[in-house]
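Just the one chain here, laid out as structure tokens, in the form predicted on its own.
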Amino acid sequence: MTGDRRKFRREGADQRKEALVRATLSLIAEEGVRGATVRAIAERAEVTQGLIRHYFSTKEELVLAAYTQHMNAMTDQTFAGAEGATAKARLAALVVASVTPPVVDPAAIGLWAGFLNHVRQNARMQEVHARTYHDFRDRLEALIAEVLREDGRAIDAGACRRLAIACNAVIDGLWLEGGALPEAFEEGELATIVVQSVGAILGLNLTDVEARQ
């Protein structure tokens, strides 16, 4: 078998698994984990149930793969907006990105709600949840530490951790409300609130930075 043929087969398998994960996420957003049966997933992905079992030994394996991809994508999508010449500018851009589309999205809230009860009941899902939460928070903590150093402020690791937890809580809360009740907020209102709130927690004025971007 040539290298090109091996690559073709591998890419084909990856694309089929990706289609199954997308179908699973779509159904969980609509029906919850229980509603995402193997049969329903197969119908949504337009494949046989046998093909699903070829790639995933159980429905749990497929749901776990879908949850992992969803959580990783959310973190990557949020941090993709963290651009700027300074750490302060990157932080301002990050918090704005976290409460605006495409990060804030009713479908993402539906997925969060669909997964939530399953996470509480499933140890492997809890592990993924803990890992992705800490990944986001650790990256936020590192950026906050950089911002404070840039501002000429010395802060110990424990204090920086607590600041990251507090900022993350604000971000999560506004993300949830913005996705669940988008019509309740004026255009740009959540971005203004999150910039002011995170700035207040850190003792910084992020509003002027955000306004210049």
Second form
2 protein chains.
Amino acid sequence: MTGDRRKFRREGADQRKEALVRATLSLIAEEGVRGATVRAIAERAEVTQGLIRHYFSTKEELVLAAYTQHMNAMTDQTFAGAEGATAKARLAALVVASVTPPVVDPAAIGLWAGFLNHVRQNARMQEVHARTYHDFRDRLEALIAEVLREDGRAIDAGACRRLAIACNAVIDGLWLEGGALPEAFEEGELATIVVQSVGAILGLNLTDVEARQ
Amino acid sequence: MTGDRRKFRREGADQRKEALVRATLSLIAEEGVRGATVRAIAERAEVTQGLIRHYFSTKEELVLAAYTQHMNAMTDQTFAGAEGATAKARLAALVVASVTPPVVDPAAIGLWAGFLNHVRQNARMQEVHARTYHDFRDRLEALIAEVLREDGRAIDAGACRRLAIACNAVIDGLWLEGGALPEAFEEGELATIVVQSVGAILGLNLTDVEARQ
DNA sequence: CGAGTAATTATGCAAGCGTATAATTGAACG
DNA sequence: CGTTCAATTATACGCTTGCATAATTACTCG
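Switch from the form predicted on its own to the form predicted together with another copy of the chain and give that structure.
Entire complex below, previous chain first.
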């Protein structure tokens, strides 16, 4: 007589956790952290809300896990395409990949916006952000140093760090714009702009290696 | 025996509305639209929640009013400093103002993030956004056209529009970065970067007129 | 194939949400 | 100085929220 109880399949912890994280991210991208309610997340992951508590002691815990996973995925995705024979070619490829799908993506901007204020007010989220951000910037800085060395230029460590920060800012900024206003740019336009801008900052011409994709 | 009722002062509609809008904006900057609850807004504006209903038929109405006011204020603020003898000087001043306080401001980024998803999902908010965005870009495009004419360059209307979009993107992107990571840049560093980047896009040197402030 | 147990569902609770409406009161006016 | 009325407060309602806990059920293992 209690036959109206919902049927279910047992799954491994990792699979369930990942499904919950995925549902959380897609909801945060649309509605922000506050809009990603426990009930909505459960529905999207096709489980009932009680199960969330079984894997994450609190909503905050789930949000933190989702943020960590997302930030790592973004960094990996960006560096995935950064290949080439010369350092200059690798830098150009990295820079172009940063402003090209799938890295540039309206949903990713929604996530960025949805997380921003939450990160600002939460020490543990800040830690994740700082770690990911510095990791990216350090790798970018190393690549820039290599490019300048390749080009036979003198490299002061402090100056190199400042160049990396500036390039990172331009890349991030254009990434945001590209995702926020996808219709504002023609195919490849953002790539041209970012290559020009980073080239201008570093004082070298990146356009000659760009015709690789 | 009912003496514990809260004392209050009657105020003009405009003043009260503005106070409510200000409270709304500061809360959205911190907590997003969902986090800016009617009760919290009322508390910050030092009134009781019922009064909000008296001036705005719905929370959505208040949020829309706040968004409109904020967007207009941002545009005005940016163009306020764009003065100079030559068009080139005005462009340089505008570009620098865009990445300098008070236009660049962590709270403004919080607002941007807080509003983003809400704008995406609300037609009336989208309309306000489009109007403000195109207004800004049109003024920027006119200024760029003037600069190129001043420089004796041929100006195709379509090309000019694309240049404006690109410059706008760089400006917006750096504006976002400057506000999101205020400690990442030294004094004037963002100004240098944006002047270089916009100069690179337009194919001219803006740095020579920059030493004006 | 039957028992055990971890995964999952179901239900409940206190607090907070936006909105509606009734009750008060500050200030302008004759 | 009493009247009047819009500005303001107070209260309440139905719904949603995050979290807790009890009841079930799908697999595993002997």
